[in-house]
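Have a look below at one chain only, the form predicted alone, in structure tokens format.
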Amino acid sequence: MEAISHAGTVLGVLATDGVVLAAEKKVTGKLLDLSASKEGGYGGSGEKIFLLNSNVIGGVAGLTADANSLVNYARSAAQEHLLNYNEDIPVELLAQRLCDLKQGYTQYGGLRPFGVSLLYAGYDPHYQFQLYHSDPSGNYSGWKATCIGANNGTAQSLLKQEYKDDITVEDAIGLVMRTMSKTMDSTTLGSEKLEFATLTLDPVTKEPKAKIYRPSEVDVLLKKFDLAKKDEDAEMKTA
């Protein structure tokens, strides 16, 4: 739990027509090679937000190595379900599968629990868009808006004040961006510190469409909501 409370913030908001996830990246630096994430691996940068299945995106806070193991397990479980039933795995069932594994690791000697919490943003035809949170003990719960990682208390209170039941994805993106700008440890908000993803329905096929934003697209979003502070900092230095 200590690793989770110090991990980068991950925030999820459920809207009427989609789900929005955003995450703060802690591993940053001038010498870090970010070429792979810039060109845009569809599965995310490999630190905070992952594509678990075509209808589920996961956000992780805690030990990244443990998260990688759970993400691989979730992807296998989703593909197994698709093979057996010829349909995408329901979001709650995927959360249950992962929580069963996590709970097993709290039960036996010689094992330690996974030091990671997850947010699952997903869609299935029965319950439409859903947002779930699971912790290392194997508990999981459904949320309209929630936050895990550092400063989650501040983020939760901001979300309580501003969240509305009829919120659209467009408004949810704005809410998530504003909340992240107030809760992140760093003073500047830029694509090197922020990961972003949305899950919506394709207007033509009516199938769930997961989009994990590339750094350039995150910068465009930040400019749209007047949160790109880096340019201002550069102007102050040159002044």
The other form holds:
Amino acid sequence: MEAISHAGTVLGVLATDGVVLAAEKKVTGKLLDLSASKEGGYGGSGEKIFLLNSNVIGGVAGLTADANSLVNYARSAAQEHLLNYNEDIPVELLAQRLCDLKQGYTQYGGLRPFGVSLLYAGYDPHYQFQLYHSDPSGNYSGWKATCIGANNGTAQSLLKQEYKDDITVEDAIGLVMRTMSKTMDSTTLGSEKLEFATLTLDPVTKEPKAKIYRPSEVDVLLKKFDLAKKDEDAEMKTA
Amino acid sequence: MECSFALTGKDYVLVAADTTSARSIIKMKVDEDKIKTLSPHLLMAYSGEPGDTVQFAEYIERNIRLYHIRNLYPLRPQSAASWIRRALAESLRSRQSYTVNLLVGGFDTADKTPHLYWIDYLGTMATVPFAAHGYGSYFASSLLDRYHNPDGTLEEGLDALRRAIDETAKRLVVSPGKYTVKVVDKDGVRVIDL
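Return one more block: the form predicted together with its partner chain, after the form predicted alone shown previously.
First the chain shown before, then all remaining chains and molecules of the complex.
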């Protein structure tokens, strides 16, 4: 629990036509090689936001190694469901599967629980778009907007003030961006500190479409909301 | 000999199965219901090796019910059929396999569409507009191919079903006498008197 309250903030907002997820990356620095996160078939840059199944995106806060293990388990559970039932796993069922695993580690001695909280943003035909949160004890609950990690109290109260029940994905992206910029420790935002993802319905196929933004796309989004890091050199020149 | 038929209409699925329970050449029973209601909007007609049929159908029925209790909503017809097919396919590859043929018909309440699946004891599954198992299928397949209307009303569907049943009664040497007919639509499952 302690590790989670220090972990990078992960924020989720449920909209009428989709779900939005954003996360603050903690592991950064000039010398960190980020080239891998720019390329690749996009399942995420591999720190905070992961594609768990074609209809569910997960955001993690806590011990990274534990989180990787849980993400792996979630992906297996989702594929197992696909094998047995030939359908995408319902979002709540996936959350339940992980919570059953997490709960097990609170019951028996000698083993350490997973130090991870997760947000699940997903879609299924039963309850349409959904947002769930699970903690290390194996408790889970559904939310309209919620936040885990550092400063989650501040973010939560900001969300409570600004959230409206008929919010669209477009507005939700704005809400998430504004809330993120206020809660994050750093004053300026950039793609090296932020991960971002949305889950919507494909207008043609009506199938869920998960989009985890690439670093370049995150920068475009930040510029759109005027939260991007100002080019310091440019400022110096004009001064 | 055992016969079962099923067909889809505009927003319903009709399932019919004969009511005889036979052992060798002897009719033991003539009022056996061989169509199980698996969930509020799902029907399954079963036929095949006596003993296997009821055992397998009850196993399926209870597992589908368990999923419903655990998750508050039932499996959708497509997912239920996939799971049932898998159960049969796994059984086929065991020492003692179930020899059971199925027609699974259901109404998907999520997207308001009827679905019908033809499944045999080898674990073959096909999504079909109409289907039959047993000797009756030799007559029903061609008749329903000519007279089935996938957008038809319930009355049209019942007429097509009557044709198939009447032809089987007329031409098949060992034709069954009675059938149970059930329909599943947005309101759930009902028994129909032909």
